[in-house]
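Form predicted on its own, single chain, as structure tokens, below.
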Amino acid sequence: MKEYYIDSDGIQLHAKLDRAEGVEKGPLCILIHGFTGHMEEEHIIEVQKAMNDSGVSVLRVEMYGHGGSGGTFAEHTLYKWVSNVFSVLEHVKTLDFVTDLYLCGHSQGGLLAMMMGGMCPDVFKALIPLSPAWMIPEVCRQGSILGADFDPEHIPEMVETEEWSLSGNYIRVAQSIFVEPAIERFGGPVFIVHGDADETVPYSYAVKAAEKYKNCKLVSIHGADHCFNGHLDELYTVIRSWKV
């Protein structure tokens, strides 16, 4: 494992590089944590330990605001987590031994690789969404954010919960997104994974994703939450049995 910051106009990421073993050229996987999240997750890890056993080398980046990167929590919006994605993928130009490159994120993490993907179909063989929140511009339009509700139409300067304070920027950011054209213009394989039992983000959100892309595959696992808990070694199981 190799660990280092990546320069995203003058942030900082925190990410860790892990290699497949024996394998001299092969394919990446940029995997990024969802929202309050970080690379150290146990079901992030597990789908790091699950891509390195297949074959696959790992590069988790922690996103603006989050884990050990540069930014507030607070003042992140999912305009700068793009802009984040775009600095990662400059990296990724300097690493010789890759030769395809893949996409996944868990939650909001999620989210990101399907904007990325409509952005870049012809950067990403292929995107791996974990649970995917794709509904959080969907909610924003409508006044609400994991737990905390405001007027859609006069945005607050801040959104707070107990457990977290975001800008109202966050929420301006999220309602101009739109989604479905992003899942229009990927056409390489996606591969979504999302337990039936989640009550942060609806399994029927996966379901609506993998009817709109062109070339999906979904897994559901039974019985397990947002973060897999307690599901951790069927996430393994199915990360390492998937095949682009």
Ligand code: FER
The other form holds:
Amino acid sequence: MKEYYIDSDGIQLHAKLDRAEGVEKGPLCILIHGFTGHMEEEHIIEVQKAMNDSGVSVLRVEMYGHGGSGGTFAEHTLYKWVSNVFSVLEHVKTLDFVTDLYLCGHSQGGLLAMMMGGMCPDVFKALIPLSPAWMIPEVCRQGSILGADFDPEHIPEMVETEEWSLSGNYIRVAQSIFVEPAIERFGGPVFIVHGDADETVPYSYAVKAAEKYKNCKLVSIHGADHCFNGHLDELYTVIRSWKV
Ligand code: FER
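Write the structure block of the form predicted together with the named molecule for the protein whose form predicted on its own appears above.
What follows is the whole complex; the chain from before opens it.
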């Protein structure tokens, strides 16, 4: 494992690269955590291990305001995360072992993967959204996120719960995002993994996304929650058996 920082317009993004053993040249999967998440979460590590064991190298990167990266949580937005991924892509160009590129993200990271797929349909060979939170733009337009309610037409300075506080700019950005056009623009293989007992992001969104993508396989993990707690072995098996 190599640990380092990737510059993203002056913000240092914390990254860890785990090469697949015995693979001189091969695919790389960029792996991104969710909202309030980081790269050492059990489900993220499980996916990294499964990918590595499948011969896929993995670059875990923590996005703006998360984990060991620069920026504050309160000031993060999906546009900042989009810029972060562009910076990661510049960095990846310097890795000479990389053949194909995959993008995998959990939850808000899964939404990000779906957005990036629409912007860079020729860059990513495949997308792997895990419990993708692609209802975030919709719920922000309606005036609620993760139990915090607000007036969607008069967005407050800050949105707060007991666990976190977030600039209203997060909401403004999210409200401007429409995921369907991004879904339409990506014709490559998409592999969605979602627990059917997820109470954070309803499983029905995975079904809806799978219907909209041209080339999507959806695997549900029965009884699994948003972070696949207690179902990590199944998550491993599902990722391990995935073939592009
Ligand atoms: C929301 C539902 C889910 C939300 C964020 C998420 C900010 C993302 C969760 C995750 O990334 O794990 O309403 O609003």
